[in-house]
Amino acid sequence: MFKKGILRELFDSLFSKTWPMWIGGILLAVLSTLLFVIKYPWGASGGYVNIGQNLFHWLGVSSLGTNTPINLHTVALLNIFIILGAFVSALFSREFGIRVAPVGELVKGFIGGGLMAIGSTVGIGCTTGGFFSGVAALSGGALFLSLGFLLGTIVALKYILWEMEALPGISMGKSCTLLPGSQPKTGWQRWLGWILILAVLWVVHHYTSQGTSTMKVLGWHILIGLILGIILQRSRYCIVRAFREPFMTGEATAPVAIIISVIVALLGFTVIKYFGVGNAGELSVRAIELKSVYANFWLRALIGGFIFGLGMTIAGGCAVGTLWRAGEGHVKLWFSAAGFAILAPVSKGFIVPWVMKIIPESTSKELFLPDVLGYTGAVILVLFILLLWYIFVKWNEKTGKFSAL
């Protein structure tokens, strides 16, 4: 009975209360650093592309298909098991419920997901791989992608505020919640959570026991995906809020949490890149340095980031925020994920080539900041930008100068 009480206390401490977002951010940064050592820093948009390409392949649309199945694509598996991890966490915390939003909100979810698909393929990156990992990886393009997110968020917020006054019916209508975990006699949800964890552990064992390095990497992505989903759901880690809240409510909690997590990731990524840690036997130090550094500096990232910022604000979740909220039962985010997955291959195949024809080649270059500033200068620049962001959001929280635009 004594041991049972201790274990129940541990369980309740993890799942009875929401974690501070900054704690979740630190844990996510550590896991992203582990992913970097294993193969590649944390990202999400590539997984949506692969899932969408497989969908088109199954439908016989070969021009938008792929030869890489979902079960062999690291980022697609990561995305799927983030959803599952968030689902398990929601079951444990009695926060799961199939939340059906009004039709207008579902449509906005799909449109937002589609805009994120276009933005991430044009700008080469989402809020996770492009911003969170990209800034920490000292990518010059990531800074302009972040600026695009900010500008897109501001424009989308202006639209949402206008819509609330001019077209309130869009967000109104019938909504309901099915299977809410807060209701009595829902103990089965926690049992289902434990069953799913055991199932995932079996899947991890199935992958890693096959002996090849590729399968071991895939197995670890499945395990880390599950843990990421749990952390995201418990801490309600949300990059959309970091860009949106200062201009809506003025609250600085989310941006401060994201700043802390990026700093932790920056430290880990810089060590890995500087010393060439991880896959050193297979890759040169230069190849490791250029991970999460894309050919999107500067205009390509700015355009893509702006479109993505519009989409994530309209949808109410970014690439990863969509995943964990979908796992929690938000149907609007199911539509967002569907829009992202369906439109991503279309954008990659048709929209991106068109954009690349109309923008100068010189505005879509690969820029690794230490190549220009050295490691010390690059890290100082990123820290200075993060400091300016922190000063702004804390000042705005006190003054409300830019709140509600």
Given for the second form:
Amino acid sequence: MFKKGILRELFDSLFSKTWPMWIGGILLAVLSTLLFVIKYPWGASGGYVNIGQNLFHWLGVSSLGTNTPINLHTVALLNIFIILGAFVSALFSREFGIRVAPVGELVKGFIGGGLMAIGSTVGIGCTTGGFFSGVAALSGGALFLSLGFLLGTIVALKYILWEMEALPGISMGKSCTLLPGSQPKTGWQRWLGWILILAVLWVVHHYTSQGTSTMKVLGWHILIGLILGIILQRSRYCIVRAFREPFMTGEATAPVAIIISVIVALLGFTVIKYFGVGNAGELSVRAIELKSVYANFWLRALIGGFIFGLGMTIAGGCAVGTLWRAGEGHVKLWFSAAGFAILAPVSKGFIVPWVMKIIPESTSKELFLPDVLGYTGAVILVLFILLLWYIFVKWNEKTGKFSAL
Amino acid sequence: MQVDESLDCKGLSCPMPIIKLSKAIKKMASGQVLELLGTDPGSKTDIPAWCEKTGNVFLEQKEEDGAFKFYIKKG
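Switch over from the form predicted alone to the form predicted in complex with the partner chain, please.
All chains and molecules follow, beginning with the one already shown.
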């Protein structure tokens, strides 16, 4: 592509080896902080909901539809351009390939996506908006959501290990890989990557040149989505692993990477909330403080988190993990994305109202931790929980006490 | 290299290759070699890391016909 020289070296250093996950984690935390300043901390499930609602809108099911088209929805655009960014990154690193998994795995992808849709609408938030951004945003509900993810992951992992013994046929059978980038004569894939980057930059320009602040915000979401997708694919950043690995292989690499990334986001988010940084002209400082703090404390978050934890472990990727793996060509995760988008509006319309009737109103409250503990107390509490988790995963990595494999 | 067992994980994504690998290696004798065929780029880092953690020996990795081949000796 380039004459062998310093630019080629730079390209190879970015796209020949997988980046350490903690480096990806720090970069993602910085970008999530930028998203917070521009509009709202990073999330993903709201984008699936919007895409699903548009799908029902086109199908004429107006009760499950929406009036916000995908091209005007910040989170839906983020999701789509994360897929595209991961696609470009996979093309550049010769890791793209349409990997068709056995039928049983595709079904598990769809079911996992559907469970994530139910979990994220019931609990309000996925591992990105609810956990990664929620914990950094000092949300009380986010702590219970995280506990739910953990419990759901443990149960689903037990299922997968059981399935491997009792029903091994599910993950066996016909599979194939189309257009693998690792084969010779696939240089065109890198050129396609460059063409896509130029196309995305043109789209960003198209949005930002319209002049209105809404369009500028959308344009930046497209650009940041592309960058997020590249970072996610290169670092194989995976929040499922952060919850699952201590109970599977016992490795602490992913949990530690996610702890580092939450701490960086915590620092950025706390500064923004403490000083009321951002669009303060339109929003009060209080509204900024309450961003990524949802009315899910505590039971609502715990139930939703549990269901989501089941789904992400069965699918093999959370809301965001599904996006970048879909971009890399894993067809199982295409099914997960479809299950998520299709079930999300259905869950919002039917399952969430039903759950809200059953659980006491006092267990779905908005809790901003600094309201109870002050900013110092809230930050110390979050850091203390992260420290306990760190000690657990590192101790378990050495002893293997809780690891199944 | 003499391969004693072969494990097909083509088309599968994380965590299935590692779970299948762990199950297969448990049934083998120390010193035997397992060949794992896979297509998930994540396996390129996951399998060596798993071998190091579990005391098995990661011998080598090849790419052929769009699939990866990993060779692991049971420790």
